[in-house]
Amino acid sequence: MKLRPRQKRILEFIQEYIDEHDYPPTIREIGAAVGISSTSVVNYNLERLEEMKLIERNREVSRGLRLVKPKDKRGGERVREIPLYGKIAAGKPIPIPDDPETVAENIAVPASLLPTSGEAFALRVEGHSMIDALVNDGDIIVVRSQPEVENGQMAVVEVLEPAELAGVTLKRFYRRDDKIELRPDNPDPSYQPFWVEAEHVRVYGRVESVLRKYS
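Now give the single chain's structure, the form predicted alone.
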């Protein structure tokens, strides 16, 4: 059964809403977002999505729906390839490569570790400043590409100025008026936060998940 445009938009909205709020929308919220005034029409489309095994519903509660993880033909979780753009510093910022668009390789990531909406890319972590966030040297982070992040989120940012801090780094992001605090997540006193003018910081995205290989 093929998704109709309206059903596709409903599914996208559910993903976006869960991504933002961490719980699913109500039928009325879905209708308002996709331009359907009748709750029965929304319900009809949700039933079709349920038949296609794309959602599951508990009709006894107002937010009783959830997305079903996609499966591959062998019954395992579906994976998707995303670009791995090289290294990022979990410590002092590292210089930008001469060609930042160069893709080192593509890596396969399980769907459950990818953002539910938007584009994603990966970076290999170099350094120890985020170990309390369970991000270690050599880990690969999956990043949702977005130009803004909320306070406290782990973000990939580029510091443009001053020159001694210029480069790309992985830190907790906090905005205070016209300044940005980039804060490490390591109790070692040698790792200290630093402040940068907001106009001198470029956000690439927020960390969605971490991949680690155990030897």
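Next up, can you give the form predicted in complex with the DNA of this protein, since the form predicted alone came first?
Coming up is the bare chain, nothing alongside it.
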């Protein structure tokens, strides 16, 4: 079966309408846009399109139609939304937010910057302690959730004790037996590594990618 020009215009209009409104048009709106005065003619053509498997319809439901292969703007799996949980101190640890469940916002990340497997989340870096690792104040890091990381990797960890260091921080991670060294990556001597008991550290994940926007 062949797609007639009027039917092609209907398809295009549906796509445009959904792009603009986030919901499909009515039969009458389609008619007005394509230049069809009768609702029955629109209905007729929608039936043809349905036969051709180009759209799906839910009968007796207003705006009950969808495109079978929507020309999705975000091209399938090329982008994912991950939660942006807030700020992380690259310098001194900062306390965990009271309610970690409340996600401030989501951020869209290209699939090419995401881990190939596993969950991921994002944080905004505050401070300059990882400057030598090319991570700066204001950058957004994408973190792959995982309970362990290898030595030398950039990791997001929570320090439980001692109290004066407690909080979540971004550091290079080195494990020696049951002690863990958290090392900043800044030549400035005001940034010093510190050691913590392994049992007092919880690893959230390792840094997978970095996003930076220049104002």
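Since this is a predicted model, take the numbers as computed values, not measurements. Numbering follows the first chain given and starts at 1. Take the two forms, find the largest set of C-alpha atoms that superpose within 1.5 Å, and that set is the rigid core.
Superposed on the core, the two forms differ at residue 21: its CA moves 2 Å or more between the two forms. For residue 203, the Cα coordinates differ by under 2 angstroms between the two forms after the core has been superposed. Residue displacement note: residue 30 has its CA displaced by at least 2 Å between the two forms (rigid core superposed). Structural comparison between the two forms after rigid-core fitting shows the C-alpha of residue 8 displaced 35.3 Å.
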